[in-house]
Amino acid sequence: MEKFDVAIVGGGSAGLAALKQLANLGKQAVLLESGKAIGSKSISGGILYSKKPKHGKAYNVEDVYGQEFVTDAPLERPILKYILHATSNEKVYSIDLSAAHSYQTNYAYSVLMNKLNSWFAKQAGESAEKYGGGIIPGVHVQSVEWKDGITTIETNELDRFQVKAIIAADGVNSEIAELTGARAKFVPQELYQGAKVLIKLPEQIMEKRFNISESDGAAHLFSGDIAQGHIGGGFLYTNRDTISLGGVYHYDSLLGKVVEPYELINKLILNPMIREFIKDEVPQKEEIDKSLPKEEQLRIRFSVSKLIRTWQDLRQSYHSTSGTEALINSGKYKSREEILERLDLIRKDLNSKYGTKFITDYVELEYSAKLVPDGKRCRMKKPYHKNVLFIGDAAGRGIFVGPRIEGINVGVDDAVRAADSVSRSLDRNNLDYEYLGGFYAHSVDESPYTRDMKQIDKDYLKIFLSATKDVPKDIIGSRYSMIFKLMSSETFRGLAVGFANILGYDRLLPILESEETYNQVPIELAEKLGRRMTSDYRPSIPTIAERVAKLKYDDDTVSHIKVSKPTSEFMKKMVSLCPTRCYSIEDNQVVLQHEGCIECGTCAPETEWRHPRGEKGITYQYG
């Protein structure tokens, strides 16, 4: 039986950085991903943070890849400015967060994840193979057994395997910790679901559009009517060429108001201010005539989208400054000038020879949804079992305070932590569960991020509050106006804060995360003082089968979840709670159709979910 020292299990930015670190501390470890490709799975809103804590360190992304990280690596933009706003209808109130958001923060950039982890791996991998260890795609871990001292790992496609230890980076709805029974699946109580698409548009309108700089971008949160009476809200974040549209809510909350994911995004959309920032010039094919011989047809058909492929490839490079290099440099055109020149002549081709239209909609390339911890409630306070330690989404630990929202940088955190735990125990050649777990657990405990998980930080609390010190406090509501008031005094907010971290966060969170201060709070801000938005176009907002049809699949004829409560109030839920539809009723039983899952876990409660096999399900292009 082939013997390896770490098996990580999970293939996302957590478990990677675990490779990575381990490889930089000299010791052999493996990947498991159960994906075609590292990345083809994974999915963020999202933004990368690298923070500089004042009390304690947290270890950031260039601890572990090195400090030529931001040179290097396929980031997308720099986040400088960090905008609220609270909305009612067409009516918009702003709030600049920009402050919070650097609040002891290096850096932060948008990031998409198909294409971030696959540098993380190209990393890690070679690193790894140095020590016989790597990467091996297309695993799915069917078990893990402890038998006279000896771990083995049994997957679905590979041999058995020993191991002297495990990092379990498989996600929220975590396999690991089901197979070992280090846990309970999170409930609904302690999760977000998000969901976002990602939409298409050129640089330079983008710059323009935001008011941003090539070297800059920018994140705008939403709350208010935009949520739908749910605990939550929307995100828009800026990527070089691309936007990441979507929201992120309570799951009790939709539970207790059930409406589709997808209805979320696209009340996002339909907001004027929204339809203003995501508006482009699209091309509208006209109906072919179906009198034609099919032949012809056939010929107008493909004549046409290779031209409006043509014509938008040199649309994104037109209005990029790197692009329009490129092409100038290929030989191909001799300036910006002569690449507008060929623009027209196609636009016009496109007009007068098959009557293509050019309109102002937008431009959707790929849906998506995941759930998301609330490491305030659902982090495992004792993150290992035997000897697997739990990092990430896998330990449930993501930060949700307010609208600060961060998960990849906690979770390449508690990998350093894991990796360095176990390179310990290895020197020490002591694999004692308490020896190794009980070390990683004090670690993880005093990694900045679970302070953050357990109290209110006062200094965060304070620019907060700053940024909203020109609402006038009478226009919120009586329980919140007195609330704010007393909180602009620095002695009593000390003293306040003081008390309601002794309370803990389960006392208050009642308060914290509520309908009112999600909702209602918001919606007077915008209805009072906000200014109204206007858009004349109506976007096309594709129907969720238009949007899963342009999803990537490697089908499975074996479902990966069978459904233990067909009959449940739950399950009668996920008809429309599932992002993808993939549920059913028939002679009043909840069935399922697998085929289109994008392996959220929102049906997991009540189910027997599993990731599917390997080189299965979902592949995302973009994450």
The other form holds:
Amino acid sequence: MEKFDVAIVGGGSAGLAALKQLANLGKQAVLLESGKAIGSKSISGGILYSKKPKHGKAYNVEDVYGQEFVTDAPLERPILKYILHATSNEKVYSIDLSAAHSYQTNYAYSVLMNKLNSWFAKQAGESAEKYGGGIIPGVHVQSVEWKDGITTIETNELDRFQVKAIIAADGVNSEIAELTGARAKFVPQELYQGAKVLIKLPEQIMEKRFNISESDGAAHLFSGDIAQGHIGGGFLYTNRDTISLGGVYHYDSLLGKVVEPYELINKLILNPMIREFIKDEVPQKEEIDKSLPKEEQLRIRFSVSKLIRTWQDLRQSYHSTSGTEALINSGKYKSREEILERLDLIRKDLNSKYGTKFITDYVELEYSAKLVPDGKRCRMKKPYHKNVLFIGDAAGRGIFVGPRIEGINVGVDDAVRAADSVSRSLDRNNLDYEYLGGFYAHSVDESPYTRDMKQIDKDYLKIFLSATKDVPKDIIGSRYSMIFKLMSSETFRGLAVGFANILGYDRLLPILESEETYNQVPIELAEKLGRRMTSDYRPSIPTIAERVAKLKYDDDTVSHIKVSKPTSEFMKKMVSLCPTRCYSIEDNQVVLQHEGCIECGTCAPETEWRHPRGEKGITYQYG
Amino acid sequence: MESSRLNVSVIIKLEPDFSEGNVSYNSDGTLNRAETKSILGPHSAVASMAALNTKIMYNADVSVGTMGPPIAEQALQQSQLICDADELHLYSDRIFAGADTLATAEVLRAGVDKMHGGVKSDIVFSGHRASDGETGQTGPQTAWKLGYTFFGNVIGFSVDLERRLARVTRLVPIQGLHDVIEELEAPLPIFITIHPSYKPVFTTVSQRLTFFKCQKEARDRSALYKNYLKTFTAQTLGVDPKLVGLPGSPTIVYRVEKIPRAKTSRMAEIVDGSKRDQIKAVAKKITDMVKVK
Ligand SMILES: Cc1cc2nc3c(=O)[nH]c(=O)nc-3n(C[C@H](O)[C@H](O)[C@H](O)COP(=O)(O)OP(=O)(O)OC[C@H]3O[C@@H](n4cnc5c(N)ncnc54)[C@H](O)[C@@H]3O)c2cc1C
Ligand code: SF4
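Moving from the form predicted on its own, what structure would you give for the form predicted in complex with its partner chain?
Entire complex below, previous chain first.
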């Protein structure tokens, strides 16, 4: 049997950081990822933070990948603006939270997980090779076995092999956690469901619309009626030439008031402010005359598609400084004007020859969804089991408090701590479970992120509250205005937070995260103080079938999910809550069609849930 | 031990790309070679995969050679991208033109002898046959000229480096029956023509890691393939001009039957998935077909 020092299960941002950090420490590690390619299974909102907490050290991406990270990694835009919008019908009341967003922050970038993880993999893989390790995509870890002091890993694709330690970075639906008995499956009370769509928008149009420059970006958060009575909210992040638009909602609140995840996204899209943000000029093909000969129909179809693609690509370049420069430098065009002339020409051609219309609409590139662990409630108190250390989403770690959405950076911090702990054990040749795991658990406990998952940071609260200082407190009904007023006073805030933290975050959460805070207060704010937004544009929203049809899958013949309780109330709710409508009811039994599954984990609590075999299942293009 | 390193050679061929969109026909239905794109032949690609396998399993030194016009470099580059070759050979000379399989085999024989710095090859791979009108004789004839044990239709192989023994599995088609799998053993050197169904599998962690390393190296190398390329003429190969090209070809082509372009028999019909009636029509077509069966 082959032997390796460390195995890392899962090639998301957390697992990859662990691999890189182990290589930084000169250790041998192999990373196994079930996706066909690294980055094909991860999704995020996503804003990647680098943090500088006042107390304690947070390990950031640049600590792992070096300062080149900021110059070389495929980052979308530095996010400087962070605005929260309270919505009610057409009314929107906006609060600038940029100061809270930059609290203890070195930088924050919008990112697309597929591209970013591919970059991480290149760095980590090359470093790991030097020590006899590396990355193996397309391999699904089946089980871990301990026998006579030897740890072996079994996969669907490879011969068994032996390791000294394991880092489990297999995400929120961690099979390693479940099959080793390290923790129970997460329950809805401990989870959020996140779903998003990626929307195309040319660079300079985006910059104008969001009032940002070429070298910055904006984040817009939404709460109020867009949440349709759920705890959570929407987000819109500007990438380089795309927009990430989605929502993160508490899972038990979705179970309580069942709603399709894509309907929540659609609700966002229909908000007049968002409509105005995403709209663009979109070609609309004319139906081809069916009476024409088949060959002619085909020729038209191909010509139109080709022309439209040329028009779109050229337009994308035209609306981007670097794109325009590249076209001019290549000698294809002499000036920006010339590109515009060509664009007009293609548009006219399309219109006159093929009847293509150019309308106002928006273009979706990818739909995605995944569960998100609510670190406040589900982080593993003991993040190890024997010689397996859990990191990132697999360990249930992430900070989701009000407008704070942080999972990627937390996973990277965990990864460094886990890699350091493993390296220490290897150096001292002491792989005793307690020696390894105990050290790691202690290190994780000291992480400033753990503190943020356990208690309220009164400095953050202060900044947050001062952002809302213009809100007349008496307009907010009930007990919240009182809390607001009290919290705005320095002395009271100190006392109250201290008291609350003694009382325990857990007990405070139901008050902080309630329908009132997420829905009623924002709706009241919008109604009473909001601006009326208008938009004439009516987006044509794709159906869920159309969204799923755009996704890339490698179907497995057998289902990776087994429905064990086809008549349970929970399973019946999956018909709505599965983001890709994989469930339906036949003869009062819930049946699954696994082919459209995007492995989000929503149905996991009451199914026998596994990831698909290596290379199978969903392959996200953007993430 | 370096002396026991396995020397693997591959002989490949540049062929017209018969895939849709790349192939072009003259108005009389014959192949328009000038307009048709050329690629590494599919059988040559499989032979290259077999060579990659020896690289991963036995850290073999891999050389790839082809006879053809200068443009055949492209095939060498594509093969290198698959097998991470350490050396590429192009045998190109005006006098090679008009060669039949035997004359080709003579050039390839001389080429294989020049590979690995003139050290004898342990295994030579070639494709099953070419897809542009060849009868599958080049491989066996080269093997015969080299004096190597020949195996055709090979679907799997392994090497015992210490005993310098090869074990191969090959498909033996028996008319009217299922194919039989035959397992044979022979001392090196051997010549293998690889069956199109061959697919290497790597089932250990180290093999997979080596596989990805080779893939990366292959990408880097093939981007700079000229650094690995040696071109030989009849003279530098040291072949007897009487044995190569037209003079070396005993085959007399009596007549060539034109293979007319097959009339497209399939016609794609485009169905709009969002239209219920169109989907229904498709479903009906399928059920009708099943009923007939
Ligand atoms: C909609 C949404 C918005 C979000 N927004 C933000 C944000 O703005 N900022 C932020 O910081 N965080 C955000 N998050 C959270 C963040 O995306 C996650 O915390 C982070 O991506 C988790 O990384 P990970 O490496 O722990 O897990 P993952 O990225 O899920 O990686 C796990 C990997 O393990 C693989 N795997 C699983 N099981 C096996 C197995 N048995 N064998 C082999 N491989 C296996 C999977 O294929 C996968 O590639 C958001 C999440 C969502 C869903
Ligand atoms: S079947 Fe389950 S895991 Fe798959 S997409 Fe639906 S809810 Fe998510």
